[in-house]
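One chain comes next, on its own, written out as structure tokens in the form predicted on its own.
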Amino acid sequence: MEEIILDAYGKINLALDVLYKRNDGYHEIDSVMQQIDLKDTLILKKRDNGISIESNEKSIPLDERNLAYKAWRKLTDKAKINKGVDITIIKRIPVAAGLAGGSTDAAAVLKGLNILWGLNLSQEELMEIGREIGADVPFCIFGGTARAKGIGERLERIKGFSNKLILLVNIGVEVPTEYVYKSLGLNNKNMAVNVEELVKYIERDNLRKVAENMGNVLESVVIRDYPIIDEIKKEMVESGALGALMSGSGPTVFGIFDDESKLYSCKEKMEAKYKKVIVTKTI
């Protein structure tokens, strides 16, 4: 095999609680991560050595700053091999949007090179390598619906929550994750999210209760700088969403719907105001 094509799926956070700052500088989280069918496509082609990256998205770096590059470098170091790859990234997931776009591309590179190079690494081994690249990479390898603890690398499978209607609205600005976490105050106990309650309703497939119990403590930071986030959430609910939340470190807002006609009616309203409006589903 000389070439492999992979889908790299995005994710939303149905819940995100930040518990404390760790001694290593990372934050301890308790989160529910959900894969969605919005995806990038990666094409990996063998070459003798080195790496090249190209993409249809002009705003992403094509050098060692790209997480796909870091995935190649980590894998060659871990496997102690000197093999190269040409990577084409067809981006559909908005950049720096709280949807794990860069992380899922890195995950796809790890999975793809594992096959292309015949390394036979297990999913657990790939996730361990992924952890060194970024906190969301292990989940992007794991997929589906999961409760995430630690910095996001300790994953527990939750009963599937697939085929739920999701509308994404992205305001077209990039919000650096590091800035959001750094700006978060952890002294306000009222900010805590009841992740246990949310998991209970996911496993019962109670969509309305899931929507009611979603929460993200990082919203307070991003809404302070971009109050439009709060306005979008309210507009979505007024337009028929069962609930709306900012995903990850933002600034993308997602709404959960149980009625396709209401979703598309909301989409039409949002497209008149906002840069990127995307219909997707949970997988």
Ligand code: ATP
Contents of the next structure:
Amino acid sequence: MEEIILDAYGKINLALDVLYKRNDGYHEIDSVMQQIDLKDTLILKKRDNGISIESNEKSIPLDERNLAYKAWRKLTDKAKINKGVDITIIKRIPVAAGLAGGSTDAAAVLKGLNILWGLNLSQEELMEIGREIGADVPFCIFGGTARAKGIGERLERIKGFSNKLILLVNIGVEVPTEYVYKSLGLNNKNMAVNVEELVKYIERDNLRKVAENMGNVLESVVIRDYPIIDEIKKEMVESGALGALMSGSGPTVFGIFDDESKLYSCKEKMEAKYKKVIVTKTI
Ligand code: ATP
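Given the form predicted on its own, state the structure of the form predicted in complex with ligand ATP.
Complete assembly follows, chain above in first position.
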């Protein structure tokens, strides 16, 4: 096999609670992560050594700062091999948007090179390597619906929550994850998320209750800088979403719908005002 083409799916957080800051500087979280069918496509082609990255997305770095590059570097170090790859990233997931766009590309490179180079690493081994690249990379390898603890790497599968209608609204500004965590004052956290309760409703497939119990403690930080996020959430619910929430460190807002016609009429309203409006579904 000379070449492999991979789907790299994005994610939303149905819940995100930040518990405390650890001594190593990372934050301990309790989260529910959900893969969505909005995806980048990666084409990996064998070459003797070295790496090249190209992309249709002009705002991402194509050098060692790209998470796909970091994935290649980590894998060659860990497996102690000297092989190269040409990577094409067709980007559809908005960048620095709370949708794990960079992490999922890194996950796809790890999975793809494992196959292309016949390394036979297990999913657990790939997730272990992924963790050193970024906190969301293990989930992007794991996929589906999962409760994520630790820095996001301790994953427990939650029974299927696929095919739920989702509308994403992105205001077109990049919000760096690091900035949001740094700005979060954990002492005066004014909102806790009942993740336990949410998981129960997901397992019962009670969409209305899921929508009611979603929560993200990072919202307040981003809303302080971009009050429009709160507006979008309200507008979505007024137009028929069962619930709406900011995903991850934002600024993307997602709405959950149980009715396709409501979803599309909401989409139309949102498109008149906001930069990127995307219909997707959970997988
Ligand atoms: P998350 O939901 O996990 O926060 P995200 O991709 O939405 O992920 P960031 O963690 O803030 O957001 O990462 C985006 C940053 O990473 C941007 O500054 C971008 O330039 C950089 N980056 C590096 N490689 C990639 C890539 N392959 N795709 C997207 N962004 C990348």
